[in-house]
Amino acid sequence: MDNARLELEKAVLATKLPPNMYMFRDMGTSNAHLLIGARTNAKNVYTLKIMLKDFPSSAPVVYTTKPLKDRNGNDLEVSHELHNYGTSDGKTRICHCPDSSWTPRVSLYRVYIKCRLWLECYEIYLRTGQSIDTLINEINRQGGNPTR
């Protein structure tokens, strides 16, 4: 990510979120990436790590840096109802945004309030069972359309 770039995605964040729920990482290394918080309508407060090696270029990798666990309490595993690319390493990856969606122009601030709207959906998933990708599904139909 260009400077331009980085600056212009600071100014999208500091209107959007207070200072101390992100901050910027390891910038102009393959590591550079983006903490910030999610805190979910049950008041369970999660950290996403957004990298940003390729960012925008292509949609970047999100993970949360604890691992998360399925209804019986395992770690999650790679699994498209649950939209996840499993757990390794004590982090979850989640799914976001298909690949043949992303286009440079969503911004961090996007991906973010996209990861947020995920963790909602897993929180109903542990409660209910029903699966992440019926959830989604389920808000594009009444026209949230948030995987777009």
Given for the second form:
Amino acid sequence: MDNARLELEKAVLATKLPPNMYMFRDMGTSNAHLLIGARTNAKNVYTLKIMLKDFPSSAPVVYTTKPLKDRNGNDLEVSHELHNYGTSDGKTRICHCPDSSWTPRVSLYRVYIKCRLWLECYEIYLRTGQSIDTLINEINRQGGNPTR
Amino acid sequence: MKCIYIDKDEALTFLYSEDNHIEGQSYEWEGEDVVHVHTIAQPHAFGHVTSAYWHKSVLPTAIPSQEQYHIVVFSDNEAKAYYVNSKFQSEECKVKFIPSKDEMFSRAKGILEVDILSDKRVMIIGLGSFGSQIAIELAKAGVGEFSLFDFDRVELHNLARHTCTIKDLGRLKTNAIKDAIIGKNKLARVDLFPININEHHTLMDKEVAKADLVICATDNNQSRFALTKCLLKNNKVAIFGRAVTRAEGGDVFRHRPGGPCYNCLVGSQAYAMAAEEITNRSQLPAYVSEEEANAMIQVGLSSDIEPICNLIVKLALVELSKGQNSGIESLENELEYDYYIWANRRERRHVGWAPFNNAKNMPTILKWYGARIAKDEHCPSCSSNTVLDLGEGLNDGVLSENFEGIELDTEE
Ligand SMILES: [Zn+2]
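Switching from the form predicted alone: structure of the form predicted together with its partner chain?
Zooming out: every chain and molecule, the one shown earlier first.
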């Protein structure tokens, strides 16, 4: 990410979130990432790790810093139903945007919002067993926002 | 009478050398009475291979004891060729020459179209059904220098739409296409990069800087966006082409310095985002099952790809030969659009298009339509006044905005 874009992203985040809730780390390296806190409606707290390699040319890879569990207490496995890329090295990679609909216009703040929505769906799944994929499609329909 | 083809450049190199006799190779198309002789072994040989002995002025006294071979003798400014069989009976053959460097571009001789492109360098990213055809067409047109990018190998499922043949199965596409280019233009200089461009942005930038024109024939936006960055930095022209689902149609975009970029296009009305043709597994997320993937991979016909490649080649030739006596100068004033749309069939996205036999003034199939794309003044790639997508309307009050108690997990 070039400097101008980084400044733009920082300016957006500064207007939306308290400063202690996010942190850019290892910038300028291949491990550059944004750590960002998320508190769901049910008051559970997560930290999202948004990898910035190739951002904004491609959709950033997003992990939760702790492994997410399925309803049986096992690490989430790669699944369309549960809309994620599986758990490895203690992190679960969630799917916030299909590569085919990514554009460089998408801000990190929007990525964050998509991940927050994903986490809400994940928690509904934990409570009810509904598929995350179905829930996300439902939200997208309601929000009047087709595929993203 | 057998006919022997001699490469004039190889013959001249031999005649100017100190050697009076050398052994090369001959390649015979059996049963066709056609033999190509070379002073050096050919990398990917064809036909029946035997020795070819090249001599200046006189034949040597010692005769090689071999089953059969060919002899080329130069004397008195003349080349003669003989076939010698296992009983040492010789038979004179007809000699034909493969033109030398300075004869290659004579239109009358018909090897290459024009010589004005011999010092042009074209970078081609992606050597699938699009890139392979385009590369060979540009070689035929006389483009002299190429840099080819693709990390894939030729696989069975490629063959129907690819220039490569069964005998190329398993080969790196870069190397196979290099052979095809050299087969059309033996003077072409071809640099090979069998790598994933998405993982080598620095190299991409370096190669873009060296190129006169870039052809982006990949199947994903990630590479298109990354390339756009390099194009803007280096002020280069590029042509992007792709097919939409099952090749029911396709589009072509030309990026010129100062004009709209690929990102401006993606944000525009004219562009249909979700319609990208899915031709292989790697375009789909990992969580899509094998079964679902098989249903989503919908490959079009080669004849549906062809017209799109053809426009890309025309646009490329216009860009490369601007202001020169190319024979296609008149196109310069007509192919002035940024974006071109083509439909092969009235399906899906083109279902509302008019029938070909009764189109009146409506858009129909098998015709190109050009569009001007406005430069987006808030483009995230080419504008200094970028406006980002903040996802307004996405949240819609669903998410609580109480951030209390959040502590970042910085441990991992
Ligand atoms: Zn732009």
